[in-house]
Structure formats: structure tokens, C-alpha cells
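Okay, so here's just one chain, in C-alpha cells, the form predicted on its own.
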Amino acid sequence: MRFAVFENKIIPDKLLDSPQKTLQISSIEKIPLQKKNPSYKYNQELQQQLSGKQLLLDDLAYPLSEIHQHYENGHLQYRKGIIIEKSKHTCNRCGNRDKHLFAWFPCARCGEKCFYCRKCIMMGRVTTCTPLLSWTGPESQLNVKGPQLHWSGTLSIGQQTASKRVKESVLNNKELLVWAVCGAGKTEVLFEGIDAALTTGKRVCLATPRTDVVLELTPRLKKVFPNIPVASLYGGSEGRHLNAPLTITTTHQLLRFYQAFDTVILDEVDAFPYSVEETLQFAVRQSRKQVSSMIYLTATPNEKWQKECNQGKREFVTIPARFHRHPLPVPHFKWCGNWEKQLKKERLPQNVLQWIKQRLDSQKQSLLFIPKIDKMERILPIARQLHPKIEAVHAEDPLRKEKVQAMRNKEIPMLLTTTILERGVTFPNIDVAVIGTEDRIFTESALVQIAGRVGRSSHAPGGDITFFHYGKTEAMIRARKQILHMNAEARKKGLIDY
């Protein structure tokens, strides 16, 4: 598609009555806005969709003219999908700005050589000639009449003090981190935050870098907040312009929004992929209202964040203990040798074996994580001669959500698993090691989620976390370091009994 800017508007090609120069919406130096006309009726429908969101005009079925009338009449606004400046390119989309994730194609819509990013291109094709239509007039009326929350669970004293101070950073749109330790509860604190926002009609999404935590959470918070619209948006999910006052999303969905929310809550902020896809953070910076409040939530932030948390850089609370009021369990190290020149004869290091017996002849069930699939697909077998219904799961595995029920049912007495597992699953009662800890994939914030698997429920407390490696590692070094502070922290505060 062409413009032509004519008396301070931009007009599409298609709409113009006499011949004008036109351009690609990029080469436009200044995209006027409009005086809202707030006499003008406008499409209550088209309101929902475009009320904090920036789409394409292939995501709108509604005619160019009637669009275009909203953009006259100053209740929406076009913006440059791409923005070059000095030769370079910037996704205004998702924020790209690598020149090797764009690429050019003849586009028949414009008749020239339109770039396009490549990053973003499975929300749709942002180009040099594509709009990003976003809505300017009135707000879209929420209708949430007094407090929402229905739930009777009690919070620790470690969940008050935490949801204490989730409530007043979001009545305040400040920044908070909310660092807690694997099993802490920390949905449950995010609820008179959230509760708060909602009666003071703020539009509140809650962000997690995994579709699995969005299908457990929208359950949870439908039953506790039931008397309002929730979204719940993932890659296939419906309900995509639902325009509703609490939204529960991955962060990849957030590249439709723009300036939607006044409270965004992220949950697990240093899971892949969020953690390292710029990306995804430029997404959740750009979803945000420019007055609004951020709450992180995490049990194991990056070296950068805990440092600044220790210098009064950063907001921050803790909660350092679980609900069961026991200390978390500490992580064993022991040497096993070059146990990668073992398994090439098909053997493991004896002290691994005897670990792997303990829990067979115990029938306590456990986890063994491996850094590579390629040697999970070698232990299998030699597992498998200690115990038949030894199974093995990673990420591209067709039966992975079996395998995992299968071990929820008791059904498997050990999985061998990648990091897959390394967060959002639990089992009540099991025992955790890692062989070849010393794998740079182990970082400290996987190790300390890895060892947050053991001892989650309050009938089986305890248990045994083992890293089985051939050199100890920083991270190593590091996650023991953090699991011993958050039961230190916890005892000084009273929160733990043992």
C-alpha cells in the first residue's frame, strides 16, 4: 500500500479522488495525527479490537474507507511498521534491528522493493508499505463495579509481606521483584494485587514466556476472579480480541500490544526464551501504559538483578521459605569421573548406579537430568536393566505429556529427563540428580530450579538433591550458595521450624 500526504493526513492510494504523489508509509517523515472529533460514531466493534493493540490492516475485517475514517475523525492512528533511518531498519513491531532478519520481495501492493522482518513474521508480515493501526479515541469502558476476588486460602507470612507489597507497587505504578523460591505460592500473592488494580478499573495482564503455565493459570484465576472476562492467548488460542480487564498471555502474544496495560505482572522472568530474546523484553516494554506498574516475579534472577537488589538498586521483596514452613533442601556434589568416556562402553559411574538402586529398592521415585538428548538416548538402555519402566523425555518427544502423567499416575519409577523439566512440573514425593552438572546448559538459575523440584509438598518435605559431576562450576558453586541463603533468610525471619 501507498499514502499520499495531502492537508496534514495521510491518505491509502485506493482512497484518493485525483492523482498524488504517494509514498511507502516508511518514507513518510512525519505520520500527522488527527483531531478526535468527539461527536463522531464510531465502530463499538472495531473499539474492542484496536483498544491497546497494534495490528495490520489484514487483521481488521472491515473496509480501507471505514478504517480510514477512524483515522480522520482522531480514533486511530496509522504508524510505520518499519522505520528506516540513515539506510537501517527497525521493526516497530517487535523491535528488530538485525539487518539479517530482513529481507526484501517485489510487493504488488506498493509496486516497489518492500522490506519486511523476518522476526516477527509469524504474527503476520510487518513491511515498508504496512501500517500498524492502533486505537486513539475513546477508552473501551471495562465495567469491573467493586472488589472481584473470591477466595478463601490463607497466605504464609512470607505470601503477606510479598502480596502486601505487590498491592502498593501496583496502586503506586512502581516496579517490583517478587524473588521466591521454587514452591513459595507466588500465584497466590499476585491476588489482592490484582484485585486492587481491577476495582480501580486498571487493565491488568499477567505474561509468561510458556503456553503450559498460561493453560495452568487461566483455570486458576477464572475460579478466583469469576465474575469477569478473562483472555487467555497463546499460539492458536481464540478469543484474540477479547478486550478484556484481566489477560493471562504468553510474552509472544504481546507483540500485538501497545500501551494496553497499566499493571503487567511477568511470571518466571528469567525462562527461556524471555530471558534471552530481546525480543520478547522489547514486547513487554511496549504492551505496558506509559504511567503503569511492572511486577517481575522469579526464585532465581540473573547475577545483574541480584546485584542490584543488594545495592538498593532494585525493588524487591522475598519470600525465602515455602508454605510447609521446611528449609529447602541443599544440593549434594559429587565427583563421578569422566563419566562421558564411561558411557561410550556402555557403562555409568559406579556412584551414580548406586544412587539410581537406592530409589529403585526404596520405590521412591525420582528424576535424573541429563545435559544432552543424544546421551539420554545412551543411558536409557543401561538404566533400563536395573528397572524396565524407566522412561526418558525431552522437549521433541511426541509422548511427553504422557510420559510426565504417567509419572504424576506412579506409574514410572525414574525419568531421565532434559531441562524440560527443570520448572513447572511437580511431583509431590521424589528425589532429583544431575549427571554431567559440570554442562554449561546447568547455569545457576537451572540448577536452582532443578533442585526446587525436591521437597514441594508438605507430606514429603525433604528428599535428595545430588550433582554428579567431573569438575565443579560456578554455577555449581553458586546455586548451592543461593539455596543456603534463602534457608538462612528464612530461619532469621522465622519462617522456617527445622
Given for the second form:
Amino acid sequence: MRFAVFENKIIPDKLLDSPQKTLQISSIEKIPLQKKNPSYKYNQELQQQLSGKQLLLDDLAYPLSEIHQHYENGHLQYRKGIIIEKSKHTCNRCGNRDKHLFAWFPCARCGEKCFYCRKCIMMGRVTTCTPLLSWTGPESQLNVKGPQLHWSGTLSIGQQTASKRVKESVLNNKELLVWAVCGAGKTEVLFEGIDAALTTGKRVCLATPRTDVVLELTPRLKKVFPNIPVASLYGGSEGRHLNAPLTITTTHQLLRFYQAFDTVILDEVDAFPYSVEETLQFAVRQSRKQVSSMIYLTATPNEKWQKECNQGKREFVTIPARFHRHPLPVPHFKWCGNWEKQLKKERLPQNVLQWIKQRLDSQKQSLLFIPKIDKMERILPIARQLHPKIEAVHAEDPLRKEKVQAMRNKEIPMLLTTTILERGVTFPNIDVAVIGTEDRIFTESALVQIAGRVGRSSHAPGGDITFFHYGKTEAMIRARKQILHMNAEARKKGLIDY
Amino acid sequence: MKNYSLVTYNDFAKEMIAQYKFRGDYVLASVFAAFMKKKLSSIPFDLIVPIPLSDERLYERGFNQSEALIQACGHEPRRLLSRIHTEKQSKKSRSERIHLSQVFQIVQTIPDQKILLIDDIYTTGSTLRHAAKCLKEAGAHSISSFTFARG
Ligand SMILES: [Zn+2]
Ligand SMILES: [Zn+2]
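Switch from the form predicted on its own, shown above, to the form predicted together with the partner chain and output its structure.
Below is the whole assembly, all chains and molecules, this chain first.
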């Protein structure tokens, strides 16, 4: 579509009574806002759908004339879908600036060359002639009355400290990093902070990179906040326009929001590869209100963040011990030579073989992490000679869920896996080994997460974690150091009994 | 009418075509064209004609997917047809689509030449047959069709 530009407003071409010079929205220098008409009878459904969002016209089922009337009465804002600066494009929805991720086509909507963002095209195409729509009218009321938390559990001492800090940050619109070891119970740490936010009329968002986590957290949070609407958003979910006091979403869906939340909690910050971190930061920035709080949750912050914490440049709180007050299992390093070469001869290094045999003999379940699928496929038949029920699982495996369940049911003695099981999944009593730990895919945080699979249950708080390698890496050393450091800190703070 | 197709409409082709046509990732036209060009050079034709979209559909998608394929193959699309019907065809059942009354009309004089119709996908073939019938009755010498995928 195109817009005609007048002195203090713009009008879509379709709504013009007489021919005018028109432009793609990206070519308009400044898009004027309209003065808010306080007596305007706005469409309340539109308010519900558009509050705190940035949507496309195609996302809304209202006639353009009605939408535009809201603009003329200062209840709606048009923003450029794509910003052009010095002939460089930036997607205003996803922040993409990579010129390889822009393309153009002869556009039937605006009748000229139209550039579009390929990066966020899954959410509907944003082009140089696409306006992003946001609500500027009265905010919709959340109607949350009084404290909402219904939870009778108790927090560990480490959790209590963190919980208090979260609450403070929420109430004072501050940023905070919660650095909680795997198994510390980080979700419970959020409850009081979320409740404080809701009680003071704030809108809260809990974002995570993985759909699995959204699906897992939604029922948990609905259970402890039973009397408020909770929106649960992921690719393909229903009710994406639901305007709830508490939203649980994948970070990807966050791209539909614009200045929506008073509190954003970002889970598993370490799960993001470095390359997507920029997009993520952009999505989070867009979704936050100008005055708002931000809580980051992680079991292992990246190097940069660790440094910022150490230098006092970042507010943070640690939960260095697990809920069951046992120390984190510390990884053993074992050199296993050129295992890939051995694999070509259909052999496994002796010490790896030994490790597997010991687990099978003592009937202790185990996970073996392998850097690549093709290597895993070579290891599986060798392992099966030791036990026919050993299985392997990877991200694209159609039987992934079934195999994980079989492992839970103790029907499988050992599961070979790629990094797909590095986080999220917990089995109560297992040993874990990594083969080829020198591979680049095993970053410091991946290794801390993998080690974190061991000793999760209070009935079996110990266990073995071994990194088999063909040359120690910096990531291995740093991962081990991080675990030792957390154990030392936990001891010092009296959070470990054993 | 002879129809040429390159690939079967499997899950991969389906996903690619959805990304191209429904999500509007126009650059994929050149990916399809890379495969189509060679075949195209072995098909005898004088004029190459895209299957037209209704105005609403064209606005919705921003471009005509078969026209973009023709251009990406380095040819000039000849817009000899337009649509009469505007209903969403994809919402109709297969048999309804086959028994649809005439959907196209001629917009300019049709020369007595070999015409090649282009579309992204051949499913029931009814769309292409309707277009062919329309062109034939208006005086085309012969009509064949070429689609990227066949369902
Ligand atoms: Zn984008
Ligand atoms: Zn356009």
C-alpha cells in the first residue's frame, strides 16, 4: 500500500478522495502522530488485540477505514516496517540488518520495487510498503486485584535470597541476572516477583527460546496463579492476541510485541548461540515498556556476562547450590586418543568401552553425548554389541519423545544423544559421559549443562560425569572451573551439607 | 493437453512452495527457475502465459507466483488471461474445483500460435484445463503447460 503525506498526517491511498502523490511508508521522512481525542469511541476489541503489539494490517480483521480512523483520533500509530538509512535496510520488527536477508520484488500493493525482510517472513511479510500497527489509545485494564500467588511450597535459603532480589528488581524497574546452577529450582524463585508485579498492576512476560519450556512452564504457572488469565505463545499456538497480565512465550513470538511489558523475564539466556543474541536483544528491547524491569535466568552465563558480573558492571545474584544441598558433580577429564579414527575401524577407545561396560554391569542408566549424528550412528552398533537395548536420539528423530520416555521407564540402559538432551530433560539417577568433548559444539555452557544432568534427585544426588577427549579445550577447563567455583561458594554460604 | 512437470509434490516441494507463494518469499522464484530453465528450452512454444490471479489474491500475495517464475526463467510473461471468479479455490473440494464453471476470460486477441501455460503446481489440472480451453476457443494453435511440481 501507499500513503499520501499531508502537513501533519498520512492517509492510505485507498482512502483518498482525489488523486495525490503517494509514497511507500519507508520513504516517508517522519510519520506524524495524531493528537489523542479523549472522547473518541474506540473499538474495544481492536484495543484488546493491538495493545502492546506491533501487527500487520493482514493480522487484523477490521476494514482499513476503521483502522485509519483510530489513527486520526490518536489511538493508533503507523510505524515503518522497514527503515531505510543511507540506502541500508533495517527490519523494524525483527531488527535484521543483514543485507543478504533482504530481497525485493515488483510489488502489487505499492506498484514499485519493494524490499522485504526474509528473516521474519514466517510471521507475515514485512516490506518497505508495510506499516506496523501499534495501539496508542488508553491501555486496557488488567483487573488484577490483590496478591495472586497460591503456592505452599518452601524455598531453600539460596532461593530465598534470589527471590528477594527478583522482587526488588521488579518493583524498582531494574535489571537482574539470576545465576542458578542446574537443579537449583529457578522457577520457584520467580513466584514472589511475578506476584509483586501483578499486584501493582504490571504486565509480566516470561520468555524462553524453546517451545518445550513454554509448554512445561504454562501449567506450572497457571497452577500457582489460578485466578488470572495466562497467555501461552509459541509457533502455532492459539490466542496470540490474548491480552493477559502474565504471558509465557517463545522469544520468537516476542517479535509481535511492542512496548507491552513492565517486567520481562528471559529464561535460559545461555541457550542462545552468539549469532542470534542480537536478534534476541532487539526483540526484548521492543517488547519492554520504556520504564520496566528485566530478569535474566541462566545456569551458565557466557564469558562476557561472567566478566561483567565479576567487574561489578552487572547486577546479579547466584544460587550456587542445588535444592537437595549436595554439591554439583565435578567432571573427570579422560584422554581417549583419536576416537574418530578408531571408529572407522568400528572400534571404541578402550577407556570409553570400559566406562560403558561398568554402567551396564552395575545396571546404572547412562547418557553418552556425541558431537555429530554420523558418529553416533557408527557408535550405536558397537554399543549394541554390549547391550541390544541401547538407543540413540537426535533432534530430527521422529521417535525422540518415545525414546526419552523409554529411558524414564528404565526400559533402556543407555541413551546415545547429540546435544539435544543437554538441557531440559532430567532423569533421576544417571551417569553421563561425553565423547569427543574437544568438539566446538561443546561450549562452556553446553558442558556445564551436560554435567548438570547428573545427580538431580535427592535420592541419588551423586553420579559420574566424564569428558572423554582428544585434547583438552578451553571450554572444558572453564566449565570445570565454573562448577568448582559454584561448589566452593555454596560451601562458604552454608548451602551444602555433604 | 500436454503437461510437463519437474518434481512431485512431496513434503519438501510443498514446504518450498508454501514459503514462496503463501509467505511471499519472492527470491525462491529464481531457485525454482534454476531447475525449470533447462526443461523449458526443450519445450516448443511461441508465447508463454502465466495463470492469472484475482485482484484480491494478487493484492494479498503482492505478486503472481507463475508470472514471477516466467520472469525468473528469463522470459516475458504474456498476460492473455484474467480471472472471472474471485472465490477462494483452495477452500473448495477437489470435485468442486473440477466442476467449476469458466474461471478465465480473454483480455486480448489470441494469435494462432503455440502457447505454453505456466503455474507453480499441477494438482487436479482443472485450472490449467480451463485456461487452455479458453485460449483454444479464442484461436490459439495449440496449448501445453509446464508446472514446477505435480501433486
Ligand atoms: Zn524482519
Ligand atoms: Zn510494496
